[in-house]
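Coming up is one lone chain in structure tokens, specifically the form predicted alone.
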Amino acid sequence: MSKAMISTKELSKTYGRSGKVIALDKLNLEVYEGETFGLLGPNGAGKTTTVRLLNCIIKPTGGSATVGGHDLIKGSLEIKSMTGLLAESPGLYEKLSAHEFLQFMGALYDVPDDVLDTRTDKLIRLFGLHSRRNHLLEGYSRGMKQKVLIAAALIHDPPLLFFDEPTSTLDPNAALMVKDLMKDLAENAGKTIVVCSHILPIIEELCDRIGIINRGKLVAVGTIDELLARTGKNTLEKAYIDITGGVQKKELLSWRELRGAKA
């Protein structure tokens, strides 16, 4: 069995003086070295705030955890020059054109000049963004900037990277080359990743272990087979949503009015 990589005991988040927003409730959950893992959950569960926690973007209100061996508080500072964060709602400062942007990011990390040049020209052509990298990004579209994103979270070659819905502004051909650098990364590189996604064949595909948060909790966690097991279903997306609590049947055009009817 490989080291972990991310170690968590009863990691929360809750908000309020009293503490009555639960965010996150008790994560007890390892994500080993050379893994691709994916998170699911519906909207609102504790993925987005189990990222945020594990790159030391907000501080925890319990628990514990290790990310590449340092201690969640105290070692802040390594843990986030050892990660590559593409965020669910990132900044861009759009006043920069691509070729600068990478660069700014580049040397955040200290990243040395020669390496970073070098670097920056081939995330840019690998993103098929070349003619347009001296462009500022206010006039890109939300695929072009999601590809810029994902290239600044690559910029330092970080041996753990978070993807939160990392193709959900692309076009069908961007995303399956996002989704074989993916591959890539993780088979040829050795890097470990953590995915976020709602694309449930996306996960499928890349990841060796899924977990599952719903409302705070980590209710599952496994290989696709093994939740496939749990559950007695067949596909991923009805055992997901039988883990998650089933769909809630509705009346979905009880909002229209029906042409013709009595008053």
Second form
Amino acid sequence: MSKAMISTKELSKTYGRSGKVIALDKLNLEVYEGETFGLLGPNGAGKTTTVRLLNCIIKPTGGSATVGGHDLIKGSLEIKSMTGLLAESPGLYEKLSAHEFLQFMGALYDVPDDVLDTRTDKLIRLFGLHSRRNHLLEGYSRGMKQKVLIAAALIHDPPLLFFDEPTSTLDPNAALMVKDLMKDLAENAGKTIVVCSHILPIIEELCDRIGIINRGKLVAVGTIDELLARTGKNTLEKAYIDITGGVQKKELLSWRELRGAKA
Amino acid sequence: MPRRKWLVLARNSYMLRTSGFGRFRYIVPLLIGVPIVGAIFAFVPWITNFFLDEVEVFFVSTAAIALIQIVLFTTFILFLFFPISFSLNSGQEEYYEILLSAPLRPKDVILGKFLGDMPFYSVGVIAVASVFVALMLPLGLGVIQGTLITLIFMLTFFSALWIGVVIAAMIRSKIGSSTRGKDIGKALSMAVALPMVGLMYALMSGTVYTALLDVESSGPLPFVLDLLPSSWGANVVVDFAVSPGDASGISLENTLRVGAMAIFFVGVLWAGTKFADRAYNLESQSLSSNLARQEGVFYRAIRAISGGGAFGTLVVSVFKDYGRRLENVSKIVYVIGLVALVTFFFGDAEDAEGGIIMMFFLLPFLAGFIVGEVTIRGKENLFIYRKAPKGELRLVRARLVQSMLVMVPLTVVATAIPLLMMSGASTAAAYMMVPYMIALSAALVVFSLGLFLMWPVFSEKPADMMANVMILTFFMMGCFFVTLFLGLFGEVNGWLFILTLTSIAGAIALMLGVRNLRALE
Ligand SMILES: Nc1ncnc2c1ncn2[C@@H]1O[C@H](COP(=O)(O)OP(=O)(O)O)[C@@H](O)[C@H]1O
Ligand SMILES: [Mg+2]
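And the form predicted together with its partner chain, for comparison with the form predicted alone?
The complete assembly is shown below, putting the previous chain first.
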């Protein structure tokens, strides 16, 4: 087994004065160098919280972790430099063009000027934004913005990448492109990737291992085959529902009964 | 039977506004209006009685018509511009989208909102009218006359309000609900405020009043005013004052005038709904997406000033995001325009100190407007910096440099205006104020940045920004009064005292602000 890129011990995060909202509850997780790890879980499970913690954007309220061998608290500077993040609901500067925004992001990560220029240009071409590169981002569609943000996450070519719901706003073509890109980054560029997604086929195809998180707790972790074996199901979807619990079918239309719906 | 949609919407709009009043909501306008009008009728006639002779003399003079014309005209303009400015500033598209996705016509939406707000505006209008009626009661004004005067005020102002509402809707549909459209709207809302303020100042300083009294030499102004519907009523009001009493005072001419006003109002209302239906739709032509222009001398200079390299790119980036928002540019024009107006109308040619004092109250606004941008793009935007190594420090430094680069030239301009306009200021000491104000504005930028990081404002609503601006303003006022109290005002020690205090407060605020920025989640 290769070396751990991410290793957390009892990593926890609570929100609110008295720690009422337990967003992440004693997470113990290892992500190995070079693997693609999928983080699954219902809305509000704590995926984004985990990603933010591991990128040193928020501070843990308990436990510890290392990322790339650096301690989460003491080594935050090194960690921030070696990770790239596509945030779930990222902020950007709407009044900058795609080109300007990537230059800005490059500057934030101290990418040398000559490298930055060629890299910006290549990324813009890769995402098919070349003809619009000088348009302000305010006029971009959500999917186009998402492409710019993915490019921005790659601008300093970090060895560890986090993608929080990368394809949820993309059209099928673009989603496919991003999926292939992630695959390429893992297979041919040796990147370690952590991806949060609800789109199970993508997780299934990309991820070496997955972890399922529910109400702040990691409830299952392993390869897809291991999860299927554990639950005795034959698809990832069924296994996922089995682990996290779904809505009973007969309840789905219960809201209509009171009004005496006939049709 | 299809419900009258505008009536439904009017009700909805009214309910929204009164939601805080619980079961009293239906009588809110009465609750506000009755005490006000009652108080006016209790006190004003009592005061008039003391000056009855003067009041009578006043109403037979030409000054009366002029004054009432001005009052009606000012309020007319205010009522016209208020909805324009307000509606352009607040982007309500999401709300309208819900409404217009229902089977409604634009006319219903606009008319509904107008009627829903009418009870509240009525309170204001009736209060203004009551002042005049109460003022004239001791002259022997009749009940019908009083009612007619109130009616005149209402017709005048509601015509104005409705025109304003329709114009606002039309501008909105022209500029669209795109990001860029919103941007233009915000800029326009500031831009239309400036002439309004100018008008107010002109009235307050008496320039217009003098012009109206002096009919021969004042050119076209009185003539133009006479053409406006707001002035038709002024004649009636004055006529009533000259010949009070229902039996004798109501002439055919005056009846016609009031009738004409009523027709004007109905006509405006009708034309407005026609316009609204045609002009206002949601599929507003979206403006072509904007290109980022090639970096010119300006941004290259800024890059150079901030030392080039990665930091230069950061400063240029935040500067571009700031400068490309028309709204920011118009805020600056507004503040500088304000300085010019105040100096022009109230400036005392001998007294440069007055202009300098004004700066104490202006710089906080300027600093707040400029620095407030730092958190306005939301938490997610701050997280970009949080993610980057040493990102928080980079953000603070880039913002400081960018804000100074905007603030310093503006401070020079704003200080120079009173200095140049006032002859009494052409001393070396007065010109020393320029570097002083630059230092003070720099300290205020630091202070302001600290405040906005301590209490971040994540929305573009001007009201939310005001809290921090108010803190700055009160701080400056405090400094000002302490110096006055210590007897240091106008002396070098006093100036230095203020500067030192502001710098210290700024440094502390910035320290706390950065700490909060690091802990934000
Ligand atoms: N800034 C915050 N303040 C308070 N609670 C938060 C904050 N961010 C997240 N939470 C809470 O933490 C929990 C986990 O959220 P999150 O990590 O965003 O879930 P996911 O990404 O899996 O959908 C949720 O209950 C959410 O309400
Ligand atoms: Mg999430």
